[in-house]
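Next up is one chain by itself, shown in structure tokens, the form predicted alone.
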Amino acid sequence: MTALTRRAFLAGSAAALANPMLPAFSAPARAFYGARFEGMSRFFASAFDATGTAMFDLPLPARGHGIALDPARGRVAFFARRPGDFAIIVDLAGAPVATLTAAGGRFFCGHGVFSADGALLFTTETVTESGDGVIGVYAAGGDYERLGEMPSGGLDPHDIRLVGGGQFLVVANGGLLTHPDAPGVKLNLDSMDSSLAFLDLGTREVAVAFRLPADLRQLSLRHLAIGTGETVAVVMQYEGPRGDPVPLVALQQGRNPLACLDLADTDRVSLRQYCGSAAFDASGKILGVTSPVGGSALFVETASGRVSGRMEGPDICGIAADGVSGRFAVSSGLGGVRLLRIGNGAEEPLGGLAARSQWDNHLASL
């Protein structure tokens, strides 16, 4: 395992340094960012606007999955599915900045995020032999150096982000033991440690994990959104008895433990012990989450727990702010992206690129 010294980590810093009153839908210049595909054989990196129209449409060699922006130098990241082995950086006008390509005994875990600066990208990644995550660290200029890694404090990392003003990466380690050579076979069912972890980039190392009591063992914690006072939203995946009633989204803030929404039974049961993506909207104050596998989403408000807002559709699963408070994209992996505005439920589909395609499991807005 190469370590992460503090001298290549600053080394690659200085290198990479060298409105809600509108009608609903007219909605602000605003762009999308996904990874969508074509019957299982085309795969492509993808941007369009506010009606749905391409910005950009750049192939890729496999599955896509999430997406991490850099609005500060205008550059967006693209990462594979999982088990993953490349990952894709260009601006925001699609023209290619550079390409990742797994390091020697890791895997890309579909997840990564620029540092505050932007001179930094972290990435979740698995060591395929043991099963232990890191966090890769690539200078984000030139042709992207690895610098090193640093352990994730679990296993399965997927989502990550950036809290603290920067100081903290927050992981969602999903706890899962796979192996590229079993692709979608879990291999500790039984001794499963999802957590989320805060890593401290001063020193490098875990400075608090957080788990659920040990009768929700079974729920992988797995992707993330970051709403107002840096509330950190987690959705899960259940990988116990379908009938089991076990809650589905969490909220954590400050040092405070992770807090389980309690959400009503229909609710719960709709989203079939599947979460796939979540985000907050512009205010930072309501929740959209989404199952591909329940074919719906649920908005909550998150200072009461109260959910505001419902959506039903085949496969949805990718999900963003649109930048007015209340509105979200939401996107099927069957094909199609609609605008939903929380509160009056008006829905709209949109055109273009994003009508006439089939999309992965995330969208990113800018």
Second form
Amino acid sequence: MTALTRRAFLAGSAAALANPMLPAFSAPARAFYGARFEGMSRFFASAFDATGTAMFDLPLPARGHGIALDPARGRVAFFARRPGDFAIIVDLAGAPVATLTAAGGRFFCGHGVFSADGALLFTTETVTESGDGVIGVYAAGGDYERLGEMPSGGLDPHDIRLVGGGQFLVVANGGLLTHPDAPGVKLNLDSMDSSLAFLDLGTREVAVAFRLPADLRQLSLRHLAIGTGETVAVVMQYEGPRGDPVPLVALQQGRNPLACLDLADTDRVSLRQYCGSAAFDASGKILGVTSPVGGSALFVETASGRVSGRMEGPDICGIAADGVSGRFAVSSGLGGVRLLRIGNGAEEPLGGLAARSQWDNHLASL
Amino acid sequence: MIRALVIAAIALGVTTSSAKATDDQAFAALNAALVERDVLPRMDRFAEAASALVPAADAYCTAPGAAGLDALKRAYNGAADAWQGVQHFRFGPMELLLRTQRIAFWPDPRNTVGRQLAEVIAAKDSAALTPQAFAQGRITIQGLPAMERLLYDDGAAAKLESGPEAAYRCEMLRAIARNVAGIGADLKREWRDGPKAYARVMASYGPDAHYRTASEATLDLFKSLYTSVEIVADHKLGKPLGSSLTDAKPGLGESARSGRSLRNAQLDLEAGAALYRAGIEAYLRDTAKNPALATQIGQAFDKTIADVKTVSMPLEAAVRDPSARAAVEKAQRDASALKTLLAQKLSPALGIPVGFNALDGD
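I have the form predicted alone already, so could you send the form predicted in complex with the partner chain?
Let us now look at the entire complex, which starts with that chain.
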């Protein structure tokens, strides 16, 4: 990292704090987006409304994973699960806009994000042979041509978001060495190096990267949520033994390093060393964290660290804000989506497609 | 030990009366049966087979020759067989200290074992072979895949018996033998011995225990069952097969050098079937009252194992052979169907629903 890019990062962060890019949600979400599967043989990119009724349901060539939204221009991207070789971009009615195929010698890692002006789509990717992480850059304003790539700052870039008024990408480098010939297998558990990297879109370099202490190197930083004041919430998966008392959620704000959330033992254990997804509510103050392994979700007021809600359900993983503060939609790999209101703990199952489908790891909302 | 655990499990169950406790009692009895009939004897066998590597490596390296090499290869195959019998139990003692990867770093799509082994041999650093340094060094070269290369690579015997690398290669064999034997002994001890024996941990669930409920321990055993099939369907057969005859990737077989790839797949499935029949099948039939599914899963195991046995040549050749390939494809398809059956039907029938988000991770 050069001094210049670090200054730019810090300046950008300060500007962002003054002018937080918060989603302007004020009403219940109109639409939820997620990937689903039937019997692990058929796969779909789907959208449903606030009642759970299907808005679109498009077949995918293989299992989907993450979602990127571009509300201003009415586009949504679905990314293949890693190691993936496709992404599809559709409009909000599900009409096809573009299909991406992984560039030669690279695979998609399951997540991406549009630039603030909608001109670019960034995708997390891995160089197959070396395992190095890169961010692919696609011309989202036009023909979705691949314009190039930049280093992600580590192995296994996974979730990615836009911060700093659109000037920076924040990337969770999971730190795992993988290969498409051994899907799901972690090949470097003895030498993991996970990081949270901020990439300056001006210089296309890593402006700054944050890491956990060395004794926590088997924690993989994987999923992100951006809250009020551009609080970056990082939820993690631990590759070490189940009994180790490791933190699973960290927050990063401004120029500060990662600060691990100190959860009570019962809450920490309920996540079973594995956070599957995370989202802030519409206020940007309450973080929802799911664990399909624990069959549990926690809802944390990030300012105080107080756990203000809990949820249980087998294989719950996808989570997205509903438009009303304190409300979340949570989806399950065993089927169904529930709306949860933090505070009174009221839960309401959605119907339609939402109810009768098995949902993959992530959910997004508009 | 066996009886004590069963009695402990039953005693825990009868002290409370809620439906949940009744479930936990049934799960605890199931766990105890699986651990005592299947997990512990298999850990014993692995420890024993691994320990046999040490005298065989010592004897061969003291007096190199064809007879000693054959004896060491027999010991290697014994350890590899026993490893296939426990490789699916990836929780508890096995998840500590990266033991799975240290015993068998596989899959290895980048041939890291081969590359790092060559580096270490070229460096000839004796200090790296002391037991402690070796166990804390590179995980890729500590186990059976590195030993397989030293024993079976082209020209392996000649390189072990003469030339500038011979002494170091033999010392590596001995280091690997000691290391695998040590891990095997540790696994056996940690499963069986003392108040913290993992067999006891699995039986002593409670709010502040490692397992909050007995069903959480059952879940670990279920995942082991699933792993025994998944690793065959997705990796051991699926990856060498590739998508077509022309796309076959024989280099992704697990143990081509020693000709064990197909045998490993068969042993994995047989270990899964044995775990299933050590108590899960009876639980499904008698406690979960689902005899149809109990029979279906047993038949699916038998069919898939029979499929593997019909493959008429080594896996790496079969996937490239127009006539033999179909048998591998059938075995892979049936293994894949069995995997789905376990995830989609068995886990809910047992009352421990496991989803693909939890199973697959990402």
